[in-house]
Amino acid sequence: MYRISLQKAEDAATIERLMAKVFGPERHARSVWQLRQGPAIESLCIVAKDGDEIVGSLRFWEVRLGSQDILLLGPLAVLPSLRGKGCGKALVEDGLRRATGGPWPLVLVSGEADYYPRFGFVPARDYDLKWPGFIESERLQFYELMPGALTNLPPGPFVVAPVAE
C-alpha cells in the first residue's frame, strides 16, 4: 500500500510541512528535539509515499548512552488522516530493519507507551536514564539491535546526550 524509501534532499520542505502539521510549531521545544544536533542518519532517514505524496517520514539520530552511542528514532510523522492505517507501522518495521546489522546495540525511542512494543520495545524506565529534559519515563523505551544488549548493559545511571560531532 505504502513505498518507503530514502528519504532524498528534494524531500526536505515537504516532511518539514509534515512535521509542522503532526507535531505543531513548539516541536523544536520537546526535550527530545535537544538530542537531534547534528544531521540525522542518512541511510536511515526514509518516506512513506502513496502514489508520489508524501504521508510519513522517519528519521535516526545517534545519540550517546553512556559511552555508546546508540540510535534515536524519530521523529515518527504520519498524516494525521492516516493514523491508524499501517504508515507508521510500515516505517517503523523498515527503519529498525535498515538499522539492524548496524554499528549501535540499541535504539531508544521517546514515543507512546502503548504503541512500541508491538515492535518489540521495552520500557527504559529501570535503566535510570538522564534525559536532557522533562520527560514522562513510560515514553522512554529501547529496542535491541543487538541481541543482549540490554542485557549487557553496565549499571546505570545513563546520560543520554547527542554525539559530539
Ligand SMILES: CC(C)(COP(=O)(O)OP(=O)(O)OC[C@H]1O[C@@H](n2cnc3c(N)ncnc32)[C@H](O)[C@@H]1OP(=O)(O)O)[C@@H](O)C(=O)NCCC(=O)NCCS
Contents of the next structure:
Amino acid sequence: MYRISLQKAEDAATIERLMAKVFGPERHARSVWQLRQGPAIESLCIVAKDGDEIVGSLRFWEVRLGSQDILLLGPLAVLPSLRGKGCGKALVEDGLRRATGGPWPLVLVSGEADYYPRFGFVPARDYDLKWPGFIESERLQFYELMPGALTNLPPGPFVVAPVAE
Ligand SMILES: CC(C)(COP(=O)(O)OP(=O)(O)OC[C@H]1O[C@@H](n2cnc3c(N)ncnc32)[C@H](O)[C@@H]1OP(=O)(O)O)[C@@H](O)C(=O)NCCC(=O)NCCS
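Same protein, different form: I have the form predicted on its own, so give me the form predicted in complex with this ligand.
Full complex below, order starting with the chain above.
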C-alpha cells in the first residue's frame, strides 16, 4: 500500500531526481512544461510514499483555457521499478479528489490516451485547443471537476497558455 500525502519543502530534491529519471534531461523543452510557469498549486502537490521513500509524485498547475483558468494535471511520475502496482492510480484519484470543489471547472492533461479514461477523462480533440507547440492531439484529455463544464464551454478555439502570461 502507498501512503499519499502533501509534498513538503524538503521533498523537492527527491522529486526533482524522480522527474529527471522518468522524463529525462530534455523535459523542460517539451511544450507541456512551457505551460508550467510560476508555482504549482501547493494544495494539490502530492507524493506517494512506500514507507519513508518517495516513489511517486503528482503536481498540478493552473493554466488559461481561452478566458478561464483551469488545472493542468502533471507531471505524474512513478519510479520505474514500482510501476503497475497501483501507485499512479492512487495519485491521480487522490489529486482529482483534492481538486474537486475548488474554483476550477476542468482539468486538462497531456498524457497517454489509454491511461486517463479510467479516471473519467475524455478526449479533448473536438474542442479546438490551440496548444503552445507540438502535441499529438490524442494526448490531450479533459476531466470535468464541475458537472457540465464541457457542455457549457463557449465555441472554440481555445488558446492554452500559462496563467503567468
Ligand atoms: C503512467 C504512470 C504514472 C502509471 O503509473 P503506475 O503506477 O505504473 O500505474 P498503475 O499501476 O496505477 O496503473 C493503473 C492501471 O493503468 C494501467 N496502466 C499503467 N500504465 C499505463 C500506460 N502507460 N498506459 C495505459 N495504461 C496503463 C495499468 O495496467 C493499470 O490497469 P488495471 O487497473 O487494469 O490493472 C507511470 O507508468 C509513469 O510514471 N510513466 C512515465 C511518466 C508518464 O508517462 N507520466 C504520465 C504523463 S504526465
